[in-house]
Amino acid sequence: MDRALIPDGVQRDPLWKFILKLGPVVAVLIWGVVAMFLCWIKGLNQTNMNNYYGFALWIWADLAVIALGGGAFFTGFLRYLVGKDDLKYIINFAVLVGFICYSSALLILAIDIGQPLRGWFIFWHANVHSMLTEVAFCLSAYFGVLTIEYIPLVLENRQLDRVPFFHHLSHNMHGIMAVFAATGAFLSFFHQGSLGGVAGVLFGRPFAFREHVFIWPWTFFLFTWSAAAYGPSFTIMLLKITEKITNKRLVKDNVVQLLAKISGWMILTYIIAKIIDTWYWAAVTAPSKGFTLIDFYSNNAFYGLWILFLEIVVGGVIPAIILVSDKGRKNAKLLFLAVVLGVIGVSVNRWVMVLQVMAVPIMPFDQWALYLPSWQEVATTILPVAYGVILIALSHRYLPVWPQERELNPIDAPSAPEAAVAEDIDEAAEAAPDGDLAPAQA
């Protein structure tokens, strides 16, 4: 039964080995689920959040996975609307990664509200003046778009595709996928931006405050820009990890190079804008509010000036230089280093815009508010990682995620003589009146 579900012409590990490899990941998943139910049953007293840290590890993880999942909307935008046809060989995986990231974001929010049974309040009793309401609406709607984009891939499973209804449904959905890609890009622009807008308009939080363009703080545009820039790097990073684990090439180099080049130029332009934003904030905005740059950084291990260097130079300038360079992109080790540094860079950006915002003292009698998450917070933050690994493993095993896999791994496909013999046997079986093969034919 398992073999019948695996795509034609590819090799996969025996089922027992597949289950054995996933064993540790399932154990981590169970650990996270236990912590999740503790938070739901006993409440948010299971966390180390307090009056200083109303937003903490969960919200950082939420913003980080939403930014990293930006590879789905931006790759879809490039493939269907810009016309980068080569990206059709990686778009399935980009959608899968986006589906994991956005479902994880919604799961994290369901844990964070403490009472998931009241999650519908945000839709029925919407605060129309809140950016978070717009974020919740767009997140939910875009997750629906990603689900619609993921369904055709599921329906193309070898057994499901034999059902005429499923076959025609997946084919027709592929035909109108440009509509969903455009819808996803539209929704993503607004919810990515609004997440940055929340930081930009926080009352009494000068670290996050930014000047405005009309009603939108600069962080609105920087968040959208960074998601489009770093999201494809996250997709490439997971692709390379998947290739390493499976010991197979899954996508041709020219496809990866194209996506890496686009990501590199997006990171380069974003980091230039980010440097300008940081300089203006430190030289103009902060002094106008009575602060200096060093007031926002401390000598403790969490929020020193090193974190600014890590975000902008290590996580921005270095990966941008590597990815826009032809030689850098074509060097496998440098390419992987660049995408990993990019993922770190955007994650650090979301970290400081959530946690450092809360830590900076804003009153003369305040001190730096340090925060260490409880094990329940850590477990529930790792939970989506384990869930993502399992979903990627199942999709890789049973779904045609990789259109180029058979071509790049010819050893997986039967040789020409073997294929000819198999075809002769099938024809002989069809010709035999009772369905049996003669001994010579067998």
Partner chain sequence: MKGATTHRYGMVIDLDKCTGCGACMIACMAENNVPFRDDESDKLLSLTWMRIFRLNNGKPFPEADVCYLPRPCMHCEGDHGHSPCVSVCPATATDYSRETGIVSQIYTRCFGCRYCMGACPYKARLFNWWDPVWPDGMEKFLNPDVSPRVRGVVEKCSFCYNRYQLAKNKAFLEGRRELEENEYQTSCTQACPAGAIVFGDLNNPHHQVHQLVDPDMAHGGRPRNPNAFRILERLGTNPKVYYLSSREWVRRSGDNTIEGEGKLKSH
The other form holds:
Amino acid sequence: MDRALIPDGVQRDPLWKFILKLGPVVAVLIWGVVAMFLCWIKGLNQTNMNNYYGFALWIWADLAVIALGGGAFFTGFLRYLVGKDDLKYIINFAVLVGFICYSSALLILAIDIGQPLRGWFIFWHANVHSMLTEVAFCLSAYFGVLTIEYIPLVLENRQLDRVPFFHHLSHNMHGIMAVFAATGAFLSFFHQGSLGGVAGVLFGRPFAFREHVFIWPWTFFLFTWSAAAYGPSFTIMLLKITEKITNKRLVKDNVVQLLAKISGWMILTYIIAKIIDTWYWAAVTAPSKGFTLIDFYSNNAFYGLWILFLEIVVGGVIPAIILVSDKGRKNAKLLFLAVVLGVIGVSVNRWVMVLQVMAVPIMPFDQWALYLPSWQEVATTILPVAYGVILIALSHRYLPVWPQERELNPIDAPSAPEAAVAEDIDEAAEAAPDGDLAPAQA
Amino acid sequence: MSTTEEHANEVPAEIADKKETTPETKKESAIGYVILFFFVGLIASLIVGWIIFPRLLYSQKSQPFDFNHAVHLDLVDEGCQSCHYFREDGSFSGVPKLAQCIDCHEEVNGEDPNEEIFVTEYVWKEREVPWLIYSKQPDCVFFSHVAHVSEDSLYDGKDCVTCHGYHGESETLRPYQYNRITNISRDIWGHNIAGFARNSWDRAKMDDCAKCHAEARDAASRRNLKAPTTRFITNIIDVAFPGTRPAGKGSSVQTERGACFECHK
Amino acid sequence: MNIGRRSFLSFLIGGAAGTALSPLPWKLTDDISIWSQNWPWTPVPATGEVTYANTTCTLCPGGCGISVRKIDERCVKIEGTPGHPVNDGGVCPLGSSGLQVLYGPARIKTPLKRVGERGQGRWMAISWEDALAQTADKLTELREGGQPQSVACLSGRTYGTMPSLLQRFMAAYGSPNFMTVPSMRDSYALTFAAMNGQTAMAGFDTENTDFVLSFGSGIIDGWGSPVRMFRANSAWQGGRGKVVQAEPRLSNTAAKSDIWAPIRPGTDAALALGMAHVIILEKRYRSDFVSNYTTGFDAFKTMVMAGYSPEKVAQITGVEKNTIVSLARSFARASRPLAICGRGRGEVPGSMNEFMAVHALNALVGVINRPGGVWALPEPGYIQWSGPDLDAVAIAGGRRQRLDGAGSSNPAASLPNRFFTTVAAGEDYPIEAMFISGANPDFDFLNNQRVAEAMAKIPFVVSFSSLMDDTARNADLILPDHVYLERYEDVPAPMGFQRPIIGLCRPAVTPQFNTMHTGDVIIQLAQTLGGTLADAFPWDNYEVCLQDTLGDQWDTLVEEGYAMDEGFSPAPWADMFGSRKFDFTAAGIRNGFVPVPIAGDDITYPLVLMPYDSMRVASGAIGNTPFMTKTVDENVLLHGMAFVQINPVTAGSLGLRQGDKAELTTPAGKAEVRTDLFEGIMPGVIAMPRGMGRTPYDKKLMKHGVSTNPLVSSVEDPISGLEAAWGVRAKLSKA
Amino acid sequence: MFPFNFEWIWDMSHVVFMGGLWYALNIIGIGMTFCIIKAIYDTVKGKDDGHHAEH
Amino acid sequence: MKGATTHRYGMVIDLDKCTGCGACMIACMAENNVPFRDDESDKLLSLTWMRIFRLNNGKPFPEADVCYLPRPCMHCEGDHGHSPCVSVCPATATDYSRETGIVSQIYTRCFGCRYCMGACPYKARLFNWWDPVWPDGMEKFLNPDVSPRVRGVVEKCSFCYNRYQLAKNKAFLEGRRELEENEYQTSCTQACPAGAIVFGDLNNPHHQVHQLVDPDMAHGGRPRNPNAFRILERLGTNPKVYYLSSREWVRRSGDNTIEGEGKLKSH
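Just the form predicted alone so far, so send over the form predicted in complex with the partner chain.
Below: every chain and molecule of the assembly, starting with the one above.
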């Protein structure tokens, strides 16, 4: 029925099967949308946030998806500016993932603020000293860039591409994509960093506070670095999952290996920097404010030292070692394990930098405050996941996301087109009452 | 061409490819329509935005009855302050209460039907007149009248006309216009939809306050500058980079102007 | 189809461009955000002229001067009156949230007649004419039936024209059953009567004391006139005096005291006698006073020396021997020491034994009627009405025995606790009608199931409450009074204040609802009943009565808000004890320490529950306002559940952790509570604040927590008959 | 955000931060404008560069 | 032309005198139109600009001791107006005034991102999770000098700035520019029945606050009175609320120290 929209030369599920598979995801999406409207209409009392947890699950989700979406800018940076040409086979997917992550981040921010109708004040009445202002500006601008990077892919849909204007537009955009990619890399560098700065500048919170370089706390650089390091891992993870679900190989191994290797070295260097940062913070910064390391990790099981171990060793050192070693990288299972651990590692880092910051008591007579999100928060946090799955599924089905797919999954050539046409006409006939398709039959 | 396009979208590509045979002439007239419709849309939306929208956005009410400021101004000794006075605690009394008017209007004195309404409907029934106040700021605004009119205040004595215009000389009360969405008087948010203000009383938004305050501050700091060249250079700096000179700095660390709390509550 | 889709698309693009170039989207964005800044459902307080109305707060017996800030005719805030002799500008939590009473949804807006079952909350609004006529009819009927004594009246206030009017009404009508709600004031009065030999009120010259020895008195937990005591405490903290607090629990007072002596609950009198032992042994007592103005000292000495050595007292009280000795020495050595008692806020009268033991300490150091000491103040004497003429019915009724037994065999002025027991038991004659003004016995009395039983036997209960409190809820007819901010009243003798003073309570606003001053109600009722009753109330209305009564002082009151005898000083010893000496062997103390037997055995109930007073929880007739409830800590009240404070050691032995739910059982009742582990409470003792858990007549106001009153069994003091229970034995088990 | 906004000050922070931002936004804006205009031009010229999307 | 007079309004709370009665909290709520809900027992959701913390010395019975500590907004000056919260607000909804030293919060500008709450170590910033609702009739006692907030914005103690505005009004009318100490006092100061709170200009040696703490302005306003302390002195927030206590353990409760550190570092 939708055969005309599907790229040439690739095999896709029949529409009914596609819809059936996507059904549960759509249900989750609707659940999230309901929660979203509850938050907008009834206000943030729908959440379990409180005056100690002004920043909670959502901000973590925001930071996490932006870190994971870092694959887009870094892959773009490598492809267009460094000249790793092979990455053109995965750049479409990286851009798609980035687009999903950033649109989700913006949506979450729109739900998270107490007065969404005045959200634009952050731009109009900007306080340039606030890290959040920088985040808002660069995030929105970079989302614009991602949209620009995603548009050509949409325009290359088999039918849209027939429109000469769209065809030319996507062609021209491809032509100057390096300029956009460079701008995107510039914007990304700053907003990833600013997100790190959001926590790092809080000099009232010794758990988050870091020493500064010029106006930037160390977390500024660590966040950019970690996004660049872990983002590609996330792209690989999603690629592997997509391949598993579609039961197809979509990108050649050499491309994946290249990206994995780069990601590995980035994680390795990042985690060394992170360890130094943690050590300096634990040995110098925190004690100067009257805290020992253990003050931040005691009195409750939820934020014990295990979380530090999970972040740095399990989510950092281990994936780094796997990914930089040739053997580890080439073992499909280990590769997958490494990218999953990497994703967990960076997510834990963002979790800690948001939620543990809020949980740690600062006034000596204050108490640890723990928080559990409400279902509305969970639903709105899962909403982007469902949305992402749907967008990937739709893009996979209708857009030429995978340049290597036809080569990797050849279809028995001769019979295919006829069969397709026949099937299409049948389906068109079934849909005839709609009227629109009548000319085609004639 | 449009037909072709439609088909192209709906039939399988292999079939559509064979049908690329639309006459040139048809294509050109189509482009003409496309351009025409662009302008139709443009002009229609401009009309909607500039003419229809403001009419829909603003509504108006009339005052409970008419009031002649000019007549009253002739009868009193101390100008506006005779009725719109300062209380002992420095607060501004605003629109007079019944108790003030009762001194003269206990009974109907003249022929004016408005006075009769006032006396019979309000004075005798001891009801306050629900005047609609043109210059009423929203609840979030703190405005100190005394700071603006007293000689010792930071912004020197202004007279009422500076901000309120010649309301005191009016003989009738114009309709009260207000924004349907915000419920704020149009005198505050601007009679011109584009936000232009010719007189200080055409609009009384935050930016208008800020503009006047910046001028007052700059003027005050310039007074100390003697040499014409220095003054000229300073003028240029003030215009190009307001708020940069220490003398022009306000109390806010964020904006270098007056701190927000000075006017917000 | 030339003008097809693409033309339409083009039209849309043109439209979008034009819209972007017009003010529409920008103005709308702006206006919508402005709308969100001034949402129409958020109230906008009206501006106007600011004025202040000075009046006197009557929410507690403290008698503070308050200034009500008004915007035109709206009260917006209550502040303390600067320069007022009682509170000098300070204001307590309850006082500053009084506007929530005035404007609160718990107000009764018009006279109400019950239509459903009692307590069901179904009412019919009736006119004042009807309400007064129905009351008058009932009173006439009872009087004509020859049983005027079957009408009883309970007043929350003890002094002033209002209780006097009620009392006069009862007398003229012919009932002996007029009662006031007792407090530590009554215990002190009885102590003075027994030991000083005179009728007097206790005043404490706290401003001039340099050593305060407090036996569980909540100096900064609401005792006396709270704000005044706070100021005194601040002066002591500033170096002007030392405070010693003997109490089993680290109350706020104990925490702020210089020495906290944790004492086994209920053994305060023993500690006092132990200290007396040391003082007498070391001859540190004021011999000029003791030898010239006292009697029975030798007997007292013998008793104290024999039974109350520090070692023995240490055994009884749990206070270390050395502490007892050093406390006694510092107390006696101080230049202006003062010993006080009356637990917590002093709302429960307490044991005469304890009051007398403490008073004996004051006598030993000779601070009675001395600067910094305890003063005997004359009762307010400005109400000089000629006694009402009584007709035969009134004389006959008045001669009947009071149901509470006060007055004749018993020295106490009124004993409503015994009254309710008698009525509940159906002894003597029945009570047919009951008037309740300014009191909330259904909630406030210990073991208050007994009150409910008594009330059930009274067929006609009239409440004068302005608020739908627990008692009004169970009444048959409500004749709502104005609240204090709407009416006139004289407020004499703030609790514990050391000079004669009358405060004037006067309207800050006109009455908000169809309410009537209870004084006017009484005058009108009397006039309706006619005869000698009408003659006894010759005033047109209450305001006239008040002006007449106050005479010369009225002008001062109107001008200053209060009238105080600035030059007052207490009678010198010679005048006071010249003829009738201070008696060390009064009945309550003659035999030494006599503990109050609280209910429950220590095997079934291994713990002791002590209600405590907190400034953040109002325990009187007026309940907690929403603002006050907001100040209550999360370890006192959480999600509607009250906490009991328990020592971690005790909690550990019961397997209870912080915040655990537990079942609290006493001989009188049960309650669901949570546990708050508190190092400041003696092991084996548990404590809960009084005043929570009222009937939910306003969900924002008072439904929260658990009331301690139904859990604590009432205990009558053997000397006075007043309420003496300070606690009850209890059991706590994990829920 | 703009120099005419209430919060704007001509200081280093604003010039650097907003300068960088407007610089980036301009590149994006000019780039897109270029692409669109060139696409319109190409369309009108009927230029055909083959189906690049299918490699 | 401004800047001729700068004030640094601050507060000194004597914890020896403070009885923890809560009158300051209520006076604050009444002055500033703070709303209330049916159940306010969850303090993490409750709006109280002034909140009283209960400190304890951690010792067992009978050595246990408690002390109450009222906590308004500290009006941190930080490093020249860089209060923790002011610099982070993305929409310039909060500001530090050099004229008064007061950290303001503009409710109509705030869009509820709550970053400032995360930045404040004192937890003095609170969010309006609900629309404020006053039971029928109770809206009558609302103070017109402070605008009621709507749902979704952050609010906090303003040192009763409205009282400063009104005091200035009066001064202007009387031809003065400067205020006397008693003309501008916060609601909590005025109400405190124990007289434990003192409020005034820390820059003015004639004001009581200055005399009580003897601030060392060369070192971020550190108190020279040995009984005075500020909460979290070491963070460099430079708060303008000082506390007095004669008890060593209470003073030590004001800041974090590492065991074995002995005393607070002097700098």
